[in-house]
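Take a look at this single chain in structure tokens; it is the form predicted on its own.
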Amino acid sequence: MEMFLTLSGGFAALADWKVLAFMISGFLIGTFFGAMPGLTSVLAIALLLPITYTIDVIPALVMCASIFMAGMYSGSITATTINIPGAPSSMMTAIEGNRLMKKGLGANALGHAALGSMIGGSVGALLLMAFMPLAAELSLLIRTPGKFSLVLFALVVIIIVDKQNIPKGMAATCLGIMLATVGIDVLQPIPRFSFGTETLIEGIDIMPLVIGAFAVSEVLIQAQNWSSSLGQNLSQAKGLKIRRRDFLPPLSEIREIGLFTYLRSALIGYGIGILPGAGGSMAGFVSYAVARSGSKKPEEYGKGSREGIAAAESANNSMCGGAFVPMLMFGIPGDPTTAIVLGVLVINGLQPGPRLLENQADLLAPMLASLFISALVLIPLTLYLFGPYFVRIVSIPKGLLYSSIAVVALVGSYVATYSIFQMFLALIFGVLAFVMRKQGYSTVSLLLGFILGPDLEQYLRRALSLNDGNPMIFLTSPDSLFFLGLTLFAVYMILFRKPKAGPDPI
């Protein structure tokens, strides 16, 4: 009954027009930058971390909600008007959506996105929120070796999740450990690897890192790869012409399609959102191969399938209600948009735990009601209204546009520390995420190694100190055994059980 009313206390608050108009914001800004192809919510949410500088706590928390599901949902818009993801989440919807557009029912497909985005999103957020109290009921049973356990399993997944880049994902996770060991000891008041200079002493601020490898990162790829087709995509869709009405999925499509799709699709989603880094595009796609295998049309897969689209952006959205959980209780974050927000919480005095759910509902109620409210009534809203005018977002000059991330994401990374210092660390990390994306290095595997880092020390020593130094607590530790025997099951089924026969490739 008390968390009813506190999650009645968090939708009260979007009542409120400040907070609304950063709803809004949020989700406007997440749609353009879900369908630019190149950027994404986690771009979006990192070029505006500085302003949670300057804003109470629920706007920047509602605000970063609402990019999430926003930017989502909208990269299936230049997934199926021009077959370029704008995330990649939307792969499977590029493959299917597109066909559709190319028969000349593009707003078909894209009215069926909405909608399986509208249904998943709204299932996982009320999943979320069903299922919080429960979860941190269950993490105060976690004692000490169990969270240095807890994390190692984030960590191995995370690593483990791309098979083909294990030794690159072990290199990235360990670099971003080491930076975060810069700075004052995590147990005692004694200066690290600060070589004598007071500057290091204070440490290696997130902002930096975060607005190096996402962004900065993000401008010399792309103007990297500028491509002459992209041009010729990009000039097409300033072509198109496309009705309101026509995005209104017809009824009997609907119901082909089924709601056991929809619901399923969207419990794929907040299971796979509940796995650390696993993402939309896992989501996406397991879902996609699931709905295919069961379908009583598998023929029209590859060839424009409405009810693969339903399946692929149901979950997809469905996730960012699962990604929340392990971030809000145990400060492990789902992917790599809540890495960013859980940035967010602690900037702002809130620190991850079950204990925060205790004490700081409140803060908390108003952001997960902004994912549901973003989820259930502004997409098909916003679609219906500004659709047409989404899909010639692509026709933003890229020139006036990335030069523009560049300078906000500078001046950004310096109002956020008042630093020069910082600032010029954001360029350092930018030029080094930039190597290590086009060696095929994972900057998130960075990110989480530097997040996860301080909390895999201090649990490991704390952990040993209570045990004399002897490391057989996590064995004897019920709690730690049942995280090291999940991590060595995720390990078998990632890497050495073989899959079954799928279908056909498309």
The other form holds:
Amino acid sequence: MEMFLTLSGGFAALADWKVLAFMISGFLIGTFFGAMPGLTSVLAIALLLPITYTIDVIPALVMCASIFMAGMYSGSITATTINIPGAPSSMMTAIEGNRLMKKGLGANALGHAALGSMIGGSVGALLLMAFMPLAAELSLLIRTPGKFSLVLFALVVIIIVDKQNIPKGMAATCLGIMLATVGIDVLQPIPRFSFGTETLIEGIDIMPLVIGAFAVSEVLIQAQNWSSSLGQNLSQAKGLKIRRRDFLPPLSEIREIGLFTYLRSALIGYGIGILPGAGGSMAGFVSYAVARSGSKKPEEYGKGSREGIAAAESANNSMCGGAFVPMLMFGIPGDPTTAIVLGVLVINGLQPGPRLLENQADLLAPMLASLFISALVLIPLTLYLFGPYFVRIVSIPKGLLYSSIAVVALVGSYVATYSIFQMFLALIFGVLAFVMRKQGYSTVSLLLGFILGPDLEQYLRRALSLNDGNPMIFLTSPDSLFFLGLTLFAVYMILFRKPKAGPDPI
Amino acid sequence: MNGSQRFFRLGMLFPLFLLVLTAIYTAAAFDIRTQFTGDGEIGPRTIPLLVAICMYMTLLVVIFQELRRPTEEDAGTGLSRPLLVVGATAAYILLFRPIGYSLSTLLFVLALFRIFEFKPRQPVQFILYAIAVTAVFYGLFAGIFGVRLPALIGGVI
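Let's see the other form, the form predicted in complex with the partner chain, since the form predicted on its own is already up.
Every component of the complex follows; first up is the chain already shown.
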């Protein structure tokens, strides 16, 4: 009951015009960044991070949630219209949506993508709200050795998710942990790796790392890949005349897809969202594959399947709700976007954990409400209002766009602490991340190593200290054993299990 | 491809750079002074050393993989434009306080427009857009979010 009242308060907070304005502007920013190939909601929230220093925590979190939801949905716009997914999570939508586009049914495909996103996103948000108290209760059962094993589980999953680049993922994670050890020790007031400078005693802030790794490196990547390759596709799409009513999918098609498909996909997305490091791409792909294997019309897949679009989009938007669970309960982000939202929480003095829900639920509730409203209302509304203009988003000159991103990133890294040193750090991390991305090292692993490294160290040292240095505590403590078993299970499932004979390749 | 060419490419140089970085890190880890260590407690230098060992082992695997990898993919990727962006950004950061937000940002945006070939043959639009970008973000940071940005003369520009 108390939780229900708190959540109601969250919805009421959105009625404040200022908070509402942040939610809507966040949604529009998220839509823009999601729809623009090369830009993602991760970058949008990274650019927002310094601004959170200057605004209240509620508008900041509300804005983050709406950017997240919008970014996940709007990737389908260019995926459908010009066959270039605005976000990686829209790969499956690009396959099916663009086929429909070529048949003259682009608006119908976008309508199905929006409906799927709306159902998936709102179900994910509802599940998040419904199970948060339970997750908080469960998280209280995890003691220090268990927390260490949980963080270890998260790091291992993040590293092995990209099977092709495990050593590079590991190197990136280690680098992240190394950067996190700069500054005062996690348990004792001892400076580490300050190299005699006062600036480094304070440690490295998450902000220049995020700005550098996601914004500055993106500008450098775009500078290197400079070309106007979108031109041809864009000119095809520009000639299209799309009417607003075409965006509304006919009821017969929705019935054909079936409520079960939407709900199953939403549950898959939510479940994958809870896994650390999994993200929207995996949610969309798994849900699409499941829908295809159980479909009554599998022959339509790869040729413009509305069911495929619905499954992928429901799952990737539902993932948003799932990804918040480990982030809020354990400080372990489910995906890169929530990793940066975690930064927003920490900057504002909110410490993730079961007590967060007990003590500061009033600050979190508007964010959860924003996630729900963004999915339920804003997705269909913006598609209906701005749908015919969406394809023109990509016609914004890239030179203007990336110059603007560079200015926001650098001035943003200055405004947080009024420090030129922070700007230089952002540039250094930008160059580092640029080389890493070019060489196949994951910047997400770098960020998560940086975020989770101090927790890993703290829980390991505390657990050993409490048990006279006996490492067997990790094998005798049931919660720790559970997560170590889960780690082995994840390693087996991801690395060693041979895939069953799946559906025919597309 | 001969041995030296195989060695002097980014795929090899980057893990070597990380190796040097880790060596410096390891040396600094040995300098960490432990204030007190209770029974069974591990000190502030243990995790850095463990991470460094993990990094060395990982980098050896990466270097081994790189040595076995064909090297064609490094060819043809020009770094001149990213280097120009880095140079312009470094200059921007250095000038940001001395000449203030407005002038430094205007110069930075003009430089980036040139690098990204935005409106290269329309000088009037080229300058007007740069002024507009500078003004818009001034409005965003200083106007909407109330951030105090460096100014050139007595807070005028």
